[in-house]
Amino acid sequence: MEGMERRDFLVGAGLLAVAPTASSAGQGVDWGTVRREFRLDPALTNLGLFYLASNPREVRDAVDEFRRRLDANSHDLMPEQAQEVAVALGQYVGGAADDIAFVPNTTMGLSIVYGGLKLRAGQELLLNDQDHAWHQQAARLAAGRAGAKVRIGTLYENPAKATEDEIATRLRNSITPQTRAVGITWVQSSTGLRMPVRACAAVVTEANRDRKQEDRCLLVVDGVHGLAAVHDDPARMGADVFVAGTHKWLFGPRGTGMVWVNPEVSGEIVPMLPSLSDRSETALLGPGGFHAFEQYFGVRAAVRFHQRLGRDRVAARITELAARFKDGLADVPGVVVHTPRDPATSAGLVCFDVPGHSGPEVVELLRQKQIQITTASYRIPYARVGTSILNTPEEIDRTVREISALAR
């Protein structure tokens, strides 16, 4: 189904409720009906749904429909549909279609950005020690080719107590005249901390005062755990580049992602690979060749699904469940939560320690109770929970009870 027919189907099915629910975060949305749009294991309490998302019915149907159309005649499909996806993503992030490039995932997007950045010998890329290892590796590979270097800094003492002022001050003191790009992560998968992107952007803007264009410091944001989990416009936060997979919180088809580039700096990043699209300077950054096009074309359905729910409602529901989990853990003796309690500095990820157990041990012990959580794949593998809109308060409470039992 396309256009109004699809919307009528979802409203008729009760996805958008006529009256508010009991939860202020769920006003206008029947979350039970939303959950039934997904093919989840009913026997599993899954608090790792952000990892590689389940797709709602609308996205599955779109992928199937595009697959049928490609099988029938692929020549009639690609340019028109690609533009529609770019328009949808541009609107969703608060930017323009021409400022969007398609990539398979966040890692590929970051690699293309750093690899294509006009970087000279003697310059540096400045990252955070809590950026994902693959973010750091993408920067190191690019710096090695250019004769530049990567410097890894620490922007806060304690993630649970980090403040905007602390992060901004440390970043200001870390940037040097040689810093060509600063890389940060919007919502850190290692700690659950939501970085103050606007404050970091202001610091970078200050550092760029009186710099020549070829020396301009760019702010590159890994936004994969903020896109569709935080109610904000990534293209309006002051960053120069925003990179995110769409197959996590947005519920997009697997193997799809995006790069948004501020048009003021699009000339500072050159293509690394031949591109399939020449619709804009930024689109040229997307790798060419043949892809699983039905997956890419299905991204538009994921965007529309979220737009109907309302990005504010989605973010509020995620925040409500995360707060419930953090509040529950606060009453468990010995458990240490590494994610801020303040919703302004956190999102849907909560990282924690249980006394007497490593992160992987907590994952395994909960798995035996049919509860799926994950660990943060970093130097210290904290146990980690993600509160999706597909989860319920009852699932959160049950998980807290089981963690409490482990902590005794």
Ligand SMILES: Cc1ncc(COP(=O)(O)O)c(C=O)c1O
Contents of the next structure:
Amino acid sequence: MEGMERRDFLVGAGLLAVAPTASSAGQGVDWGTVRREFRLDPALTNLGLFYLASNPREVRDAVDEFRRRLDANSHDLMPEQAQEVAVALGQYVGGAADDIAFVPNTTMGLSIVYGGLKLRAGQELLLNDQDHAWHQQAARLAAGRAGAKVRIGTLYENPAKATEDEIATRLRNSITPQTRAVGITWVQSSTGLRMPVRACAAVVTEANRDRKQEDRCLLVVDGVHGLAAVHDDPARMGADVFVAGTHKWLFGPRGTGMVWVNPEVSGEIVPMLPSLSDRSETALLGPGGFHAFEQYFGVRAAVRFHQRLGRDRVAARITELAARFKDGLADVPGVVVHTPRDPATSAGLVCFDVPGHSGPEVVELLRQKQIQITTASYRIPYARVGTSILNTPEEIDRTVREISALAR
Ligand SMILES: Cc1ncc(COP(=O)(O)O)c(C=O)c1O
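Given the form predicted on its own, corresponding form predicted in complex with this ligand:
What follows is the entire complex, opening with the chain shown before.
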């Protein structure tokens, strides 16, 4: 939905300011109105909204409505709704509904993909030291069952200065004929670096040039911190598999996620578990049994919410706030920002160190000031802020001031 049509839609929904806002990334969206669609704790500055989503009103309403229908008659499993969710997610990621499977979260999605990959003894899965621990664990469990192994590489020296060339060169040098899959993270939750997925895909394509289909190396992307934070089509970045929880930046119901599989390689991944869905070969990857259907069906409302705002505007707002935070920290003596300054190689996560305090200490000290930030259990747990469209420039400035006080 572009131009006037989308503008009318936003005005109709009360999300678009009639007068243009001062902010360039605002581009007419009234972010205050958007925030009021959520039931956030007003006393808290929450810079960890990406962690597990708060749901906007229309998602809550959709979930309530599906729950009401299931309570009225739980035989009414509404298969058409599953199709609608697949169509909505397909549109949103730039792929086809048939190439999407539903999973409860990123971890399960990655586990199902690596676990179902036709992997032979002696082959390997190549990940890197900045992939999430559960991503690495999913690969290790799968490799262990197949008699294969996991190799963990390092794709750059310094995240803040990493270049596409450095990453591509290191990846090229790490792939061997035994490498059956390369796993990367679109936006790393350890460093905030946005990985050059297309450049990695080009390296994998080159490695596949003389390989048979059954030996083909697949590029698996953990995309959870890029989905609904970066303005790009995940299904068109050259990856073979894209996995993301829809319960983080997308604001979908908790316990929901998706896997997209390039149809050219769907035959390489077999289901790990019985499935409820026979929509398509890829849909069969979604684990079966009955689910919290009202949660799954509510994903469509989350996609619609984002489509109405516009993925471009959402990404621009996230970037604008992240840039404001990085600029603020640049003036605080001793603070080291590990995330690149360049919006082309970063998104909404900003990782940093405050002199004299560990990451967990910074989280605790800011909590005492009613500021919620996070850290992650990587080798070095940096303090980490996520700039959501629900945050305000004032919240960013206040957080910078409090960090500045800690750094003194
Ligand atoms: C990069 C990354 N991948 C995967 C996960 C796990 O996500 P989920 O809770 O959807 O399984 C996280 C956790 O927040 C993460 O940061």
